[in-house]
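In structure tokens, the next block holds one chain alone, the form predicted on its own.
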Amino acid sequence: MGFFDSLKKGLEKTRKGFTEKIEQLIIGYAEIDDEFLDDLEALLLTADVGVPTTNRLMSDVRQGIKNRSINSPEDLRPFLKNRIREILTNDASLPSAAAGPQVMMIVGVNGVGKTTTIGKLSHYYKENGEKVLVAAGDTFRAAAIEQLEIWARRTGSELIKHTEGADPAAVAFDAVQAAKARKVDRLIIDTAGRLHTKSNLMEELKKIHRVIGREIPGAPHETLLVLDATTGQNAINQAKLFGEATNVTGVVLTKLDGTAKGGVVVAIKHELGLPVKWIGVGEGMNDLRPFQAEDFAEALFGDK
């Protein structure tokens, strides 16, 4: 099964709660009237698209009706598909290192799949011919270090670790030195699963960020926030708080296959301006892939 097929299968629950309901709405109305628009608005909200994004889409729909882009309920499906694709299209290219290793810092709360994400990212980059080094910066849990060791062995990546309870910034410092000395292509730094309400832990994230930046100007080149799609709108709140603590450059959205709340992808991009860089639609090694707006829109609406 190719990744598009996995994506389409993974979005099945969201499609049933969103696209199929849109189609039922279209069948139920002969023309677009106020009642139709009210039902559409309610449908968008229940798909976890969020209030601000729903308001934007409804405004677009009304404008489409006004300028005759939408003339009947049947025109709504392709219109919404195109608008969602446009919202999700990432304009900015990936930041890159001028010289030396590309440094990625991975942040997020406990339980979202951070360690697994790092393992799958390592696999992806190794498959693309890169030399990868992973830093076990979550020193609060011995299990986190052990899990990364297992992933490093599975993917053939190198690992820098300290003992449980060590200073995470010291792990990051040693990892940066090792990455430069060993001439690796990519350094991926894990961090402890943060309770986003704990300001002292957020300060520690800032410290790690500063340590990395002192050793490699401009690093970390990417700070990826891992979010669990099944939490829906709570993921938006997490993203806002992490954005205040560190310069989040993009989102990894995991567990899309386990939720009907896939509309949160649109809300993250529209409300926060944060691009979704990676999506996970399964537990397999290859089930985490770079996000493509066109493929997501096609899969969400069950096309291709």
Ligand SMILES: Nc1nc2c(ncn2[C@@H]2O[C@H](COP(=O)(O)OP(=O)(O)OP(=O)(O)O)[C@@H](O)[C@H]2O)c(=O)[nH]1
Contents of the next structure:
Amino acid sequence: MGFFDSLKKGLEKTRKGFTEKIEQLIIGYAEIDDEFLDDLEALLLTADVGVPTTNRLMSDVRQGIKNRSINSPEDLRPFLKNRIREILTNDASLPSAAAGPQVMMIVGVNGVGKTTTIGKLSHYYKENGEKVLVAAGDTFRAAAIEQLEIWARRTGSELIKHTEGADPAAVAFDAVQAAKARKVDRLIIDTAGRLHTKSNLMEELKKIHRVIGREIPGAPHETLLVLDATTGQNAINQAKLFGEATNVTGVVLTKLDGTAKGGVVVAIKHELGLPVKWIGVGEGMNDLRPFQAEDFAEALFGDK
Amino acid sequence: MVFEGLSEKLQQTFKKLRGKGKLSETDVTEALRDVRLALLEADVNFRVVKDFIARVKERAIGQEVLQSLTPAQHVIKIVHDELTTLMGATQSRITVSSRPPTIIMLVGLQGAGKTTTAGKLANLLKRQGKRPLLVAADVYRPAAIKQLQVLGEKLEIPVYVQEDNKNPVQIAKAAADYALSHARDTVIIDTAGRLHINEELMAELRNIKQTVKPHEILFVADAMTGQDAVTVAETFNNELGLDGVILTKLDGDARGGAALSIRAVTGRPIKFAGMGEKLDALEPFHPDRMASRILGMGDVMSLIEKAQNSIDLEQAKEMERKLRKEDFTLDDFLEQLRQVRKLGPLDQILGMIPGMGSLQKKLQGAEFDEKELKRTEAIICSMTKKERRDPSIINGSRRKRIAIGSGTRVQDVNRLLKQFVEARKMMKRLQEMQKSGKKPSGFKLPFMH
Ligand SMILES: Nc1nc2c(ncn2[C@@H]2O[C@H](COP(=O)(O)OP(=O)(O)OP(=O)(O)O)[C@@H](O)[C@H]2O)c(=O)[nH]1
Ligand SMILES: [Mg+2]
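Alternate state requested, the form predicted in complex with this ligand (shown: the form predicted on its own):
Complete assembly follows, chain above in first position.
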């Protein structure tokens, strides 16, 4: 098939093209011409930044050229990187920790890495000397409870579970009671993966959220939306609808150890103001990092 | 949102494009600018979009604009056609080995939905009369084996497990042997999710492939995947040689541009679509629906539909004439069947015939049964000219002869003749209704479910 063959060559070119251009830039050969700007645009689009945010960034670049913040080709990349870092930087101060257990709720669509992230988070907080309790709020998916159980054992966290098919709000209720009674520092609640478009399942999530808030005022203190870096523009809808249902406070971007760049979080922060807090870089319990806007912006341009 | 702005823009582009004749380069370029945006918004890979647009442009420039279409509509129609073609034919068949067991291997990234898909596929095959065996070869993810066991229990399908073995290659091999000795004719291997850049784990897949020689290696991909879909699919295809693709989570609102990207880089057919978490939510993949979905915007789609309708209208009118012909014979009946097959969904065709709106609703989603259609065709073709003109002469011995000639049973011939009589009655009723303005009531042609 001719189309497929020509495409393969094209893909090869895209992959090499930009780094070569950048190198040329550094040696000082290339000029900022339209072709260069097109390549820059392509780079943003192929990183899943999305059309509107890419357009926004490109017009910033053009503005920068006009008002002389960009004077030479070498200024271009730092300028754009800076812009992206600015967008991604989280200025909201952390909510001051109230007394009693800190409650975290983990939400997201199917298979993004919620349960694994809970394993990693509990490991992180345990290392910080906290007493951690996890709650098996995914009572729907086959063996989801067992999966969390294994993670709890690995990290030495306590676990609250019911059986498959139980009401997840009841699990959350029990977990909150246990968290208070056992005086744990942190409770992390798993939820079943669900598509944000299924209104009954989103209602269920709201209910869990409500139950937690009734038992501990101000809880959950964090509701983290887990996003898979491989996901494209649909992540924006996910962020919107999960945000509406549960007042999401931050994003965990998983699977950044692959080749996907996760650029859609730039759009999510830009459009919805929702910050990324953690990144997942593997399947082990140490593979979680606090999000660094600077590094992320850098990686968006680099080859992995 | 973005889309609203986009469709508005399209409308404006369309307004500018009036007039007839050949598609000019300007027409095409303008319309395609918006199409490009739509594709990018749908997560079709940037390069794929670029090549696709170039290809459509080449095809479209200089084309005669169809009657009843504006140039922009015509461009969109070309886009839609091209998209559907690129997406491949509906091909939801699994290769069956002449020597059982048929071995199917599911591969893909973490979280794509392999385990659930394995369960769904086993369920589908079981319903088709197969005796599947599920194989738990994901030895890495916590409780992955247990997950498959639970699914197997629910479906009453055996699951092959080696609790203490951490070697997926050995497990797969042993499972294939087990299937042979336990008369399981289909083996579905659920492998662990892995990154395409993980050399060690990709080598493991190659080893499984070499050891059990699967008849189908299916790549399971999340419909929400973004730009990276090309890299991932290409690598899996290069390493393993994929046979097909299953797209999951299409029950959400993702536009699913990854489908086009994956098709484009692998050239392999997308066979099934996952439409929900339930174990029966696996459907054949429909390229045309996917094309519409990727293009996305409702008003663009209605434009295309309008375009399509106006093209088919001529044919529909012709058929209507046939339908209403006084001397409706079995030849016409056959002709009608062939026409209908060519034209597509019956509900839409009826929608074009004045006064048939309510009937159209009843038939919504009615699908043609190809097999039934073929059988009908065979039966009619086994009749003599005289019999076709006057079916009343077809007595018992003629029926037997026709059945033998068409490789069917006498009951089938009887049924067809009965249906023909019904159809003829309906023709009459239609005509009367047309005169008195009454609404038609339900009827069913033999090739519809
Ligand atoms: N490579 C990589 N894999 C990850 C990462 N995070 C999670 N995974 C893998 O992704 C797969 C799905 O992870 P889960 O934690 O089960 O995802 P989930 O969101 O809980 O899934 P459901 O509960 O089924 O909706 C597993 O195979 C994980 O090991 C990551 O950062 N990198
Ligand atoms: Mg989970």
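Positions refer to the first chain, counted from 1. Predicted, not measured: the structure shown is a model, and the values here were computed from it. Take the two forms, superpose them, and find the largest set of C-alpha atoms that agree within 1.5 Å; that set is the rigid core.
- After superposing the rigid core, the Cα of L43 is displaced by 2 Å or more between the two forms.
- T259 shows a C-alpha shift of 2 Å or greater between the two forms [criterion: core-superposed Cα displacement of 2 Å].
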